[in-house]
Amino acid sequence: MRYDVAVIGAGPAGSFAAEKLSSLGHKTLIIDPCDKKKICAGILTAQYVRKYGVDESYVERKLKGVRLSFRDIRAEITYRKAVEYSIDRSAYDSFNLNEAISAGAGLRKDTALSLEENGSSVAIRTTKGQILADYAIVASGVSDLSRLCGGPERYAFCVQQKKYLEPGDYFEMNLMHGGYSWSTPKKDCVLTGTSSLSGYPDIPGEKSLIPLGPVKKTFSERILLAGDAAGFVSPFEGEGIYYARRSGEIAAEIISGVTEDKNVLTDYESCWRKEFDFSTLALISRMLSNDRALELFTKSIRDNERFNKLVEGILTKENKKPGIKDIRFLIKTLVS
């Protein structure tokens, strides 16, 4: 059987791409072994919640804000308008996959090993044989397959573990040069994780890779990269679920438009670049690349109300794109 679109990966990018394509009448197949647990802090950000809402079936805890620390300096941002949620990532992924299947997408529990574009189709080699499709969306995270398609070559190394501690109502981040650690409250425990740019931290836990920003090219003749496979993770706070879901939707819209001669596949790149403001987030991340800047950043959140509100707006995307005055104020504060 030949499909209109093969979607490789059943995370938020893949499932929402498949759901949209299926709802638009395209014969769609999801390819995923469905045997791996996604290592993720599991937070639906304020930006996600505003756009998509949540379903109680996967919500574990409502969050009030974020607590930051650098060495012995501690700061807190309590969200004034926004709300975020800590979720059960496995339940979230299952919910989204079932929605895609209900919309008409097929599911093949298999592992895609390679893709080859052959003029008018994409041949996908899997452990169980070959699948043909007109187009493919690679949404398989940081993987051997995504690298073959031009996916992320730069990433952070993360280790995460579950601790049965009394959970609070804030997401917590401990800032450090070259990485950070975090703590996410769940229903009856917390997930703690640590990241490093130089290799996996020497601590027990489950390991994963987080891409460090978008790749140079997210399309080819018949293939689009979405979610982590395209490097769509905020370089400032490490958030990726919103970008995964939205990029999957954009990829589906573009491919559907191509089949109706409304656009071309290369339009995908301009569409996501127009929506995702990674440049400002990357600028902030670069400014926080030394201990002095991290110290000033944390102290300013603690002591300067204007700075606290500015960072809140950036984190919650209430201020979708900070103005030049805000950026100048941010820079002046961090280099003073």
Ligand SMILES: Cc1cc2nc3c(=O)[nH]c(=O)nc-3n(C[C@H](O)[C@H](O)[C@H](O)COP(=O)(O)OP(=O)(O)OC[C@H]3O[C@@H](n4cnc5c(N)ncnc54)[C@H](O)[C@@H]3O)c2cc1C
The other form holds:
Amino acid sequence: MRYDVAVIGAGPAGSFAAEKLSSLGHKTLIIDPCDKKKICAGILTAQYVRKYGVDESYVERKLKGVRLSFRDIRAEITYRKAVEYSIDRSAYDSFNLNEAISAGAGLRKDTALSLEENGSSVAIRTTKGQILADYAIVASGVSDLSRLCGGPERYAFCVQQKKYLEPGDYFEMNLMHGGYSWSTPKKDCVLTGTSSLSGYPDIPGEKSLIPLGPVKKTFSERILLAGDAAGFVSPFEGEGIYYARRSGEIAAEIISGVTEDKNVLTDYESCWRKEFDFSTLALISRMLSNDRALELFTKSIRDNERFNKLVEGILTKENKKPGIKDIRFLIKTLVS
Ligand SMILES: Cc1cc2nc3c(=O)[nH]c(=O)nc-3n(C[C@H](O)[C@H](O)[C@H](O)COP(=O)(O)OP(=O)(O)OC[C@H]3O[C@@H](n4cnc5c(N)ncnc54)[C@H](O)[C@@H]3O)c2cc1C
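I have the form predicted alone already, so could you send the form predicted in complex with this ligand?
Let us now look at the entire complex, which starts with that chain.
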């Protein structure tokens, strides 16, 4: 059978792309072995909740904000308008995949090994055979297949483990040079993790990679990259689920808009660039790459209400982009 679109990967990027395509009437197949648990802190951010809401079935805890620390300096941002949720990531992924299947997408439990564009189709070689489709969306996260398709090559290295500690109502981040560690409250435990730019931290836990910003090219003749496969993760605080979902939807809309006389896959890049402001987030991340800046950052959140509100706005993505005045104020504070 030939498909209109093959979607490789059933994380948020793939499931939401497939759901949208199916609901627009396209014959869509999701390919995923469905045999791995995703390692994730499981925060649905304010940006996500504002746009999409949540389903009670996967929510573990409502969060009030974030607590930050650098050495012995502690600061707190209590969200004034926004709300975030700590979720069960496996339940969230299953929920989204079921929604895509309910919308009409097929699921093949299989692993894609390679993709080849041949004029009017894409041939996907899998462990069980070959699949033909008019278009493909590569939503396979950080994987060998994504790398083969031009996906991310630079990552932060993360290790995470479950601890049976009393969970609170704040996401906690301990800042350090070249990485950070976190603690995410769940229903009856916490997930603690550490990320580093220079290899896996030498601590026990489950290992995973997080890409460091968008790849150079996210489209070809018949293939689009979405989510982690395209490097769509905030280089500041590691938010990726929102960008995965939204990029999957944009990819689906773009493919749906292709007509015989006009291939608009090139529009994908301008569409996501209009919505995702990774460059400001990367700038902030670069500014925080030394101990002095991290100290000033944490102290300013603690002592300066305007700065506290500014960081709240950046973390919750209150505005699409922080204004130039805000960026100047941020820079001035961090280099003072
Ligand atoms: C430790 C850690 C903590 C994080 N915490 C958060 C957080 O709290 N909040 C947040 O917003 N983001 C967080 N992120 C980022 C977030 O998890 C990712 O950005 C998000 O999961 C990306 O979704 P995706 O659909 O692109 O890829 P994924 O969720 O990785 O899904 C990819 C899918 O592709 C499948 N696949 C892979 N290879 C193949 C193949 N060859 N053939 C077929 N299928 C394949 C996999 O089985 C998987 O199901 C975290 C990341 C890490 C590493």
